[in-house]
Structure formats: C-alpha cells, structure tokens
Amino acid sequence: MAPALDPMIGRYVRLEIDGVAHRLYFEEAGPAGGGAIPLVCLHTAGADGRQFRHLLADPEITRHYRVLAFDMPWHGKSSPPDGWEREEYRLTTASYTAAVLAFCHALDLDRPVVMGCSIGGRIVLNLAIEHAREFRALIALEAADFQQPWYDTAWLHRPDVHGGEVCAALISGLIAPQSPSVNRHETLWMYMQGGPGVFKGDLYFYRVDGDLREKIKAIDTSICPLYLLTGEYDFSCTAEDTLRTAAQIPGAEVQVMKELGHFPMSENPAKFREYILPVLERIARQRT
C-alpha cells in the first residue's frame, strides 16, 4: 500500500468559554477563504470529531464547504480546563451552547452551517431556538426535543467496570445491522477511548438538562432553515421522536434514513452520503 495523506489538517485553538480558558482541538478540510461555506460538525456524547473524518475527506463536500469538526472540552484531544480534578463533569444546555458559539466566533466563521448528531443534534435545536440569526442553516442528526432514557448511567463510571468497554457496549446496539463491520468497530473504538465519566456527564445534558419540549415551538425556519435526519434503526432517538419534533416546527425538513442507526456519519459513511449530499447541495444553492 502506497503512503497517502488525508486532506484534513488538525490544529488547536485557544479560547474562552464562559470566562474559562480552553484549548480545543479541531480538524478542517476545504478552502478557508474564497467564499466557502463553513460547516461545523458536532460529535455524539462520549466520542470526538473523528466521527466526521469521511466528510472531511470527501472532495465533493469540501469543494463548497470548509468542514470543521472540533472535540468538545473533555473529549478527544481537547483537554479539560485547569482544575478539572476538583469537579464532576456535567454538560448543560448553557455550557454546550456557549462552547459552540465560542468556537464559531474564535474562528471568525461567517454564518456557518452547524450539523450535530445525537447530543449534537439536540444542541442544534437549541441553536435554532436561541441563535438562529447567527447561522446559514442547521442540520440535526438523530435529534428530538426529548427522549425517554433507556439506559442506566450508573454503569458508566464505576471503579469495578471498564469504562471504555461498557460505553461501547451501551451504544453497540444503536448501529444498524447493515453497517460495514470496519465502520462499526471504528465507531465503537472511539467510545472505548473516552475519559472517565465523560459519557455519563454528556448524558446529563441529554436526559436531564436538555429537555426542549416547552421551547421547540419557538423555532422559526424562515430565519434559519432546519433539517432533521434520523436513522430508522436508532432506538435512542427513534424516527417517531424526530417526526414528532418536526411536526411542531413549521417549515422543518425531515427525513428518515434507511439502513442507518444512531451514528450515520461514522457507522456507514457511504450510505449517509446519499442523504446528506442533497441537503448540503440545497444549502449551497440557496446561500445568501
């Protein structure tokens, strides 16, 4: 096999989130200037930006988009803030929203498109509620205003249980049976590498603090287009959850993705491409 370089470039950005200094790792691909549309990708709970590596390496996408995928604080190559050992990590709606906005502002992104999956999809809905005018379009993958918890988070941070393996075991059933084995196990590997208690802390947002059921009707898609796409095999955020949410948002575009589960961009990137390319092409045509 001949050596080959992937097109994405990894960097760190130093910024403040709610007055606290952070050093966030991100990867990007595509033109940084020349009118390219910024596309910011938000990973799932307990994982990192590697989930979007196939989008970053897709020349048909990076022809029009500057794709950026950052690791949330505490995730991947983004370290926790100084003094992290004295606190319990808990992601909230406010802290998550602040992190996304801080990244976009630090990179001076002009009305980016934001695409998030799972918890990333949920926070995309909150961006549509509170900050719609700052974005060109919003794409929520595997997202709904709320889902009933189906898991016991106590297992996710115990001294007598291997944290990485139990995290991967929890999400393994959310991957569609049609997903290629190599992509399935790459998705699981990311979960096996998460920091202690990080997946549990993310799920605090997902199951407690991020309940948007009373706010979702405030979304105005005439200000910012909203696309919701959910895999048919996702039993965490079911197709019914997403359809129920979309029904409350006039003008929202919704699609159930066949043969996909909760991690479409990493579990079966070729199949996901069939669904996301038309959305991105539509956004690019309607740019203003």
Given for the second form:
Amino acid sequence: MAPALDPMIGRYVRLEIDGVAHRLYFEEAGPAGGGAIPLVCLHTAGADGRQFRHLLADPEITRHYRVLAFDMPWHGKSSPPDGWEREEYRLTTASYTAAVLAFCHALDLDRPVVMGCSIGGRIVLNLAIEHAREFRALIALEAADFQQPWYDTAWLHRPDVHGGEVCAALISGLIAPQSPSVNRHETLWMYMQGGPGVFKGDLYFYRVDGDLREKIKAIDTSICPLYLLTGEYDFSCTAEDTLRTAAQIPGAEVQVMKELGHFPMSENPAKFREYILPVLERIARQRT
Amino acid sequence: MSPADRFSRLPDLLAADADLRRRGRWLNVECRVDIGAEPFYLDIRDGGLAALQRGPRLLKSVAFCLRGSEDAWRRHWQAPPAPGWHDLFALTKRGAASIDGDLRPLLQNLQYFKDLLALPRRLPETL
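Switching conditions: you have the form predicted on its own, so give me the form predicted in complex with its partner chain.
Below, the chain from earlier opens the complete complex, with every other chain and molecule after it.
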C-alpha cells in the first residue's frame, strides 16, 4: 500500500540575517513555476510554521499558490544562531523585518504575498509601511497597530513555572470555544514545545518595540493591497483593535471572522478556509 | 439558579472529571473565589476539592483570591460564552474580574484553574 504522504515538503535553507548565518527550516507546497504566486506564511509568537499545515495541504490553494511557511530563528526546527547561549532572545521590528526579507530573497521569490498572524500580522503592517513595492499583496491576521497588554510576560520564563505549559495555558483563552478540540489541542501543543524564553522574546517586539500607531497612516494600498482579518474571540488583538487600525488605512479590506480566535489557520482550518479562500482568489485575479 | 448556587456545585462537577483531577494532581493550595459579593474558599488537595466553604470566614488566609462580578460569571458560564467573556483573562482585561495574592500556584497550574472555574458551564442553563 502506498504511504499516506502529506503534500508539503520540508527543507532547510542557509541564509544571512543582518550578517549573521542562519539555517532556517521551511515547508512548501504547490508549483514553484508556471505562474504560481508565492505565498509566504508567518506563524504567531512562540509557535512555528506547522500552524499552516492545513493551508499547505489544501489543493484549492496550491492550485494557484506556492505556499511557503518557515520557522523563525529560535522557533520550531530553525535553530538559534551560534552563540545563542550568551544572549537573551529579543525580537525587534528591524530583526523581524530583516528575517522575512532574507527568506524571500534567499528563495528568490518574485513579489510574494505575505500572510502573517499575530506578531506575523503586525510585521505584515510594517512591510506595508516600509516595503510595499516588494509584495503583490499583504494579509494581516489578528493584527493591529497596537494592543493593550493583558498579562505580565515575566511569567513566561522563570524556573518555578513550566514555560511550555504556562505559555499554552495563557493563549488557550484566545481560541474560540467553537473550535474543534483536536485542533485546539494541536495548537496548544506547539506552544508547549517552544524554547525557553522564546515566546517572551517575541512579545518584546509585540509590546515594546513594535508600536506602529505613528506609522500606520503611511500605508498606501494602491501600491500593495492590504487585507486584515481578525477572529471575534481574539481578546488580545480584538476586532475593535483591527477595525480601528483599518479605519486609518484608505483602501484596506477588513473582516471580522465569526467563531474564530487568535489562531484561525490552526484552531479551526475549515472555518478559516471560508474566509481566506475568497481573499486568495481576489489576489490571484488581481494580477490579470 | 444564581451564579453562586451554580458555583456551589463545584465539588460534584470536579468529582465527575477524572482527567482534570489527574492534571491537577501536583497541586495543593487554599484559594478564594468570589462570585459577586459571595466568597467561596477552596481547599484543593492533589487536584481534588478537599473542601469548599461558602460564605465569609473571618481572618482566613489564602494564597490568592479571584473576584468576578455576578454578571461576569453568568456570561462566562454560558454555552458557548460570548466573545470577550469566554476566558479568565478576557474577564480581567475588561475589568469584570480581578486576581490578587500569590499568583505563583495559579500560573503554575493555569490550565487546571481555567478549566476548574469553567466547570459550571456544564450545568444546564435552565437550572
């Protein structure tokens, strides 16, 4: 009997980010040529590219798109850089932007679409501000220019609290109650597997360095279309946060997703598909 | 049935959930949960409820206290709860609940406590 293989293929790519050598893990599915549109997916803080496994395995999407999901440095199967043991990991707007651009350049992607969730959504907004001409379209999931913090990140990395379990337990409330139990717990498992201090280091970008309130008005959607989609059960980046952000960006398309939370692509792939397929179809049509 | 009456059913609800007790098996703590103006004192031993005392207890010491308005708990226990009322931290973020004291045992066993405090959702809403 033939093995039951998922369609995505995982590989490592060697590249430099800000002059530092990295070995990043990524998965991809869909045609590399023949007019397929590259779609780069950015996972949430403290997680990895597995969150997009359902998109990578969706023939309706890979018919038009070459879907690529890479693990950020320090996440998933992407190792931290040499010497990591001598520093405290902190993601910044500059280092995150550099990582996304380095991946797109290393893979020689021609004006890809970038879709990011949570911190990935926030950095997508920064790509729209600083690098719009390099992208065909941008999709920000669970994104806003700023969000009100709702807990002290010091709890995420200390010896008397299990980092993986507390990270998962904190974010578990951001998943919609309607999401299937199996998908909910797969989403939580990824959080339980994060390296020590990595989720906390990601949130440095989210909470301290990545405030885009002053810059957001610079986005020009006539250069690069921007789509914002947020789940109604996300109380970290609320629907109001996203609507407030979209209201400042002429031409931005915004949608609140019913019965979804902060991890739409992994917590309820079937429900998310109802929202993201029409967006991807519009982007595919836009180039003709 | 008032939210406090629903919460008073916690011993039976936890007794019926062997998986939650298994996940809390390392936990021993005394804490307080206020349902509106009514305090409940929980004595948790090895993940089970050794005692649940309803009503004020003068000078009783607890590790931490979790307070929520009657309305907050009523909405939290709807099935399914509405957005913004569905998680302990959704309640604290919107100011409908608060937590104080030594938060370490809470954070060390956070999913256990979230699931414990959501147990009254399993009771029929017509009660």
